[in-house]
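Presented below, as structure tokens, is a lone chain in the form predicted alone.
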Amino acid sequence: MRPSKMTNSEFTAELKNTADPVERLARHYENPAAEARSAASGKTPVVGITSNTVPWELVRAAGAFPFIINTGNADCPDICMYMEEGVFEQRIRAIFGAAISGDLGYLSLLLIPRTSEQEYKLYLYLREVARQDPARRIPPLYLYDMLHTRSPESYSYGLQRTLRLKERLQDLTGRTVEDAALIRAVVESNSARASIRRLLRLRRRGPRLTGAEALALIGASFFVDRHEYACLADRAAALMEDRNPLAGKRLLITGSSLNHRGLHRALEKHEAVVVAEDDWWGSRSAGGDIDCGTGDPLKAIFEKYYFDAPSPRVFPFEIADAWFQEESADGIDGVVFYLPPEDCVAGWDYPRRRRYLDKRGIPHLLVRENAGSVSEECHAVIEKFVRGIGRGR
């Protein structure tokens, strides 16, 4: 976290005299609300976003600032008052703790989408702790309401969801959004996409890069200004092309999403290299590119969160399970299922996938803690499971 006695024009100064392009993605994944709150000191309208499946273009093209939201206040002591021990993630409860406490107050919108039932839950907690304390500074709510299940139902309705989040973010910013500011947003995050590309191919046979650093490299794309993430990404990448491969066993990490580097940290900590996850964090971040080139920017830009982002809601079980099957059989040497504790939804895919995996002969270990603070047991059990997978396969 960035230090409280610096102020983000601070910040801002002293990352821009960092000459690194490495340090500076790093900073700006450990500081993931500097760039959101410069921008609204610079009244610039802010919209936060809680998970992946929202359209980035859509918010930039209507004048507005947009980033995930990867802080809060998991010690808000009003927490407890609404809401259950033990049922929602961490990141839900502190991104709700943070919105009731008023530490989002700088934000003009918070977009939360239907992509889990953790998400619903917490926009419809919020509505309710809204209406039963108007006096607290909870900051204006919108639930982009697209499902993932594979139907022509489903997609008629995303699609109708997404021009109903245009008129809503029209009113925001008091800016129509033309088809010319839309594609602008699609070149723009094209580029940051294909510079994440660029640093995921650093990632496989031969790695350059550990998942620790991955993770920082890629997850910056979430917090900044796309345009500056593509030109320091790629200076990243290059600088890293003339690193020397790494050794260790190669491991792909599944289950619930992980928007830290606490598990990265622990199974590198043992001749391990995390080269892929199966989670929108890491290794799925970028998928393909916006087409714009056939017709409505609009639906292209629809079509691309509706059938190329990650989302547990994702239906039928095939299409869900295509990118982890083909991941795992490219030369990984081992798979870990991360489950904490609270997890309700990846828990339900971890049966299927471990018996393809066991059909496969691949490897692969369950954790069921919270890697935020890896234990010295799941440590030795790591230590364990990663001596004793064979070098390739």
Second form
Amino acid sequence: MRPSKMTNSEFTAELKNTADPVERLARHYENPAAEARSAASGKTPVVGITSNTVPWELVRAAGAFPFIINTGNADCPDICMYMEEGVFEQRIRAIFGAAISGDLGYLSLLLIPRTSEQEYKLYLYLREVARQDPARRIPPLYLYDMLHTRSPESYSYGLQRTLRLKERLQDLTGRTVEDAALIRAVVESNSARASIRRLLRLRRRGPRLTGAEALALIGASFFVDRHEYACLADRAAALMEDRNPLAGKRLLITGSSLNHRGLHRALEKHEAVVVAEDDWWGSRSAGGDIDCGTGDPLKAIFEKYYFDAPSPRVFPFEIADAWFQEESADGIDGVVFYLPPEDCVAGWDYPRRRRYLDKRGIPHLLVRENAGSVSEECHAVIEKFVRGIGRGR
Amino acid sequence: MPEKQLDCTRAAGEHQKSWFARLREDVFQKQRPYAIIQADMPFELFHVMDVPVVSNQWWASIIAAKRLSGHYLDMLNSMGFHNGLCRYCSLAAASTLAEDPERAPWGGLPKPALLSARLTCDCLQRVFAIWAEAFGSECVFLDNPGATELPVRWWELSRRRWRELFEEHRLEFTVIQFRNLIKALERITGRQFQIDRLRERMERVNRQEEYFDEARHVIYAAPKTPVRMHEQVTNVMAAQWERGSDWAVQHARAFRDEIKNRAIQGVAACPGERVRLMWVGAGLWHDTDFYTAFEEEFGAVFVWSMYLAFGPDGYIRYGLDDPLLALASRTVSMNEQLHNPPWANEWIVHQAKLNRIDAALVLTPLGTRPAATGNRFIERALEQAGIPVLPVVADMVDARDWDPDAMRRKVSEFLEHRVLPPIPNARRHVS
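With the form predicted alone done, generate the form predicted together with the partner chain in the same format.
To see the whole picture, the full complex is given below, headed by that same chain.
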């Protein structure tokens, strides 16, 4: 894999010479802002999004280029002026660093949803830095306040907030968001979802691709035009269908979100294959399609994100755990709980989910290290775990 | 335990203890329903439905003061909840999960009819659901809409212009949630909610907070503080947990009167006061002696914490024609007001200036991360206002990593090197 953070022109030149769809998607994954920067230089308004619960279709229908921010600037020295050490996740710190250092200056809007409480705090922090220090090139900010509790009032509130977002995006691009444009965007995103699901099918019984490969192939969907993505992902899937099944023990990862491949690589070094992850960056990125058959595409789009997007704020446990319970009991050889030192949320779910696995005799392992740099000691524990679990449950 | 100088403080302590004994008696013997709720909940709804409430944070502070937090948190860790999880909001739950009422303060918490919390962080629905399951009790959550209109000097708008300050859509959403909570309370009690009772209660809360407002004026106008910070906290919070009750209003008045008399008579809590300190954050419940540890050597007195100051600015609401909406405005932004930019930093600097603060200690509780946010903004704002800051990384209830001697040395060095040299500044208070 080429190192990330190539310049735009280097990236475009490289990509032109790459015919292999697997390689192309992997390069998009490793250069997540390349397409966005290219769109911005072509005068398309670019909307940077901090996580998965923003309706991509709405931004697209407004004529902007939506993408998830997965680059950042965790090394920005000014972060510690504002952010408490050990309080925010690395990814949120990196986004904050990128925003205050001017790295996100090409964005027309930085759209922050309520996927997690940390993102709400990110919004408040960035607003305050912008107020105190207007010289910093922080992009315009918008809080998309869709809440995740499952109640009629949260539903209505979220739908209203989605209408306000539509108005904000119309102001941004100067384009009225018609139903026809929403439906076109839904068709485009549904095609990407179908391609992701095709890739996901290749991961389960008799997996044809490693988890590290899968994470890149799926994750690329957040950074590129979804029509292009669907074409590439379908071609990639077609190529992989001809592969021989991988022989490793089949693992599922749950816990904190993983926006990189460190843990997957560490596990797969030890004759395991990560076949699923309880994470919007991987197996849970696509979910079901949006059905516009009701005649109200905006509502249909909202409902997709309200009912079918993972978030640490989804509650109650029966809903929050449903995916995990179903998937972990479906041909998985073992489960890895990933709770890095910075975790202060997923750890509350660990004893309950562990009990669920114990009742069914499903082996599990807890990883409490930062997966960005797995220690030798942790490698040894992983190796022992993988060796000790049975195959083909 | 630090010295109690005020009669009020003794009365507050006795009241809380007897209130809790009565609660246990009512619950165990008369099967009276009660609730456990998060500190930022609308207590008033429970009060007007005659449902006594135990605040999660109050119970945690009691456990910490009894030096039991280490035991319960170790037990929580042994159950598989790792030690990086929030402690302030989970300590009381841990005391239930331990299933050891003999060891718990005052016999422990009886089974509540209801638990309830606002979702101001991603842990709370988890902690409260686990807790409710352990009790076999119902749990009601209020979701927390985000603020996007953030006028900096919020305290100038909160009493009379609260409708515009807190955003219409947030208030309406919160009121709908209140109605759901009321339905749960009606079901539990078999009683009907009466809006007029709420209005009367809110009016009494206003009166109580007006007494506290007068009290804080007395404190910052006096040459030397007539009441130490920790006694402010004890008195204020005893009343706030049952705000608007006859006892609470009377206690607020008695507190005001007592410190007013002390001020008139020129009684200082610490006659040698030379340095006025501010404590930013929740109280250090496991080591309240800390707050008087710097008086003798340095004349450094803690004179301010959020507990007294927030009552008047955060709670008073005039214009109670729609008391539910007014209550929503009191509830909906507490976290932003107390912890997050721009509201927390601007308010705290304003308070520091009013109170002629010389230096501030800011608690960053890594064991309770939601309460740790916003602190760098607060520290920077104070420093920019000329007030030296010592960040204190510690937990408010977990004493396991707290080294009292080391921390006292650290504060002493801070006072010696950053606070005491500008003597003219310190003399200002004496004159």
